[in-house]
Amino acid sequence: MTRIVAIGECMVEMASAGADIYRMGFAGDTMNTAWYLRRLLGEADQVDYFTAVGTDDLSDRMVTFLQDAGLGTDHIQRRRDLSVGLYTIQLQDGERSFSYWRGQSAARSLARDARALMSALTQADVAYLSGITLAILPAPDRATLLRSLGEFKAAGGQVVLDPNLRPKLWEDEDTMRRVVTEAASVSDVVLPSHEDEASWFGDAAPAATANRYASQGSALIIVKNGAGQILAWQDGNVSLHDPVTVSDVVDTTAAGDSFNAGFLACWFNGSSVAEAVQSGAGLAAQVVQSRGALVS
């Protein structure tokens, strides 16, 4: 059995249903990767997330949304005076782009309580989180995530990070680029995107990104990089891998999500690296061929 915690944000998703009309749904990159990872692990296996939501029925109905998912619910705080954030995605030859409401987000509060955050990841085997989840947090939480999940590493538990890297979540880009480095120094796995680490890091390939993560302290690096070779740096052992080609991409959401997903199941059963490099190919090459984050 592994019971894998991740933490972060699930926001209400309106995706373009036709002119002027908008499907809801719920969404978020660390919730759309444990989404996948409960339909690919094991029934002995156990997903919770860990957030904060409001009281009022839409947070209400996120949290059922995640329970009838199969994720585990019971470590989400309540805040009376907050709800939950809100996004639209906006479609172009399937790429995307979006809009966000989150200023009464009570998940930027997810680590305002240190000891809920301590009791979440008690008897835990991993913790998983994304840039996101530190960008929307304020800085003193940010330190209080980052040290209570340094504490969880040194007591036998594995952190995963998706440096998911956006600067318009941050104070600043310099900001960004040092609390992702502390966070990959207390991460044992690291899912970076070469794309988004090259436009924000500067790194030239993603042998290059591989490094710099591995310089902190990480064991494994996936350096994703969109239709381009995969790259694996395993303990100094550098291997390429190819993706999935797809002919027809309708919507990319959740491709990196769903990516992570389907590595990291692929990897807690045991499997090779490069097995569960093409689990996680093979997905998102299925995720991108229909619109939305979550596909059935």
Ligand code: ADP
Second form
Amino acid sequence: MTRIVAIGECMVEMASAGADIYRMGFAGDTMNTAWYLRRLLGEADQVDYFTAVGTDDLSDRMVTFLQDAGLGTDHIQRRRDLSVGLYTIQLQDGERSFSYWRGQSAARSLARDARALMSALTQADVAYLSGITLAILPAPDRATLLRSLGEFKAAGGQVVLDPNLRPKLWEDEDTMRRVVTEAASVSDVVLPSHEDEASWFGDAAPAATANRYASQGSALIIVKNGAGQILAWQDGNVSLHDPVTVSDVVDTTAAGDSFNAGFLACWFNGSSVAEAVQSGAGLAAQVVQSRGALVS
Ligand code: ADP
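What about the form predicted together with adenosine-5'-diphosphate, after the form predicted alone?
To see the whole picture, the full complex is given below, headed by that same chain.
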């Protein structure tokens, strides 16, 4: 049995469904991975979502959505004065554009209380977070989260990080690079996407991405690369793996999030790196052939 706690922000998604009509859903990188993990893992395994939401109807609906998806919500914190973040997806001439309202979201306060964090992590085997989780926090709370993860790791827990570099969410690029690097130093597994890492760290090739995170002490690094080969670095051994060929890519939303879930579900069950990468690539290939983040 594996108990995983995913930490981050879930948002309300309003997707354009015709003139002046929006369909409401819920999504967010760490939640997407938790959602897929819940479907892939066994009954005995537990996947919790750790975040902060408000006390309004929209927050209640989000928590109900998470519960209906089978995710544990016992440690979700409620903030009376705040609500959840929201984004819209508009379609214009076949292109999707996004607008966000997340600056004041309750999730930004998720790491305000170190005791709440440690209580959520008690008895967990794995903590899963992303660079977006860190980006949305005030600087002192980032330190609290990383310190808590360090304690969790020291007590035998595994930390898994997807750097998910989104400079727009950070105060500046240097801070993003510094904090993500610091997060990698408390992570056992790092799951970066080479395109992002090349853009913001200047990595010339996936091997450079793997080596950079390896230098922080992570034991396992899987570098995703869109339709390109996936590079796995495990304790100094490098292997390359082909993704699943997709002829009709419809929407790459949550490609990386679903890959992570497919990979981790296999990895936690004792599969080899090669098998786990194939599982991640297989799930991501299905996801990019459908619209939306959560493909049932
Ligand atoms: P992210 O969504 O985080 O930017 P990537 O674009 O690197 O991540 O994609 C993650 C994984 O999704 C890839 O490793 C691959 O397995 C799969 N994937 C993404 N795009 C494609 C594609 N065009 N064809 C096949 N697989 C893809």
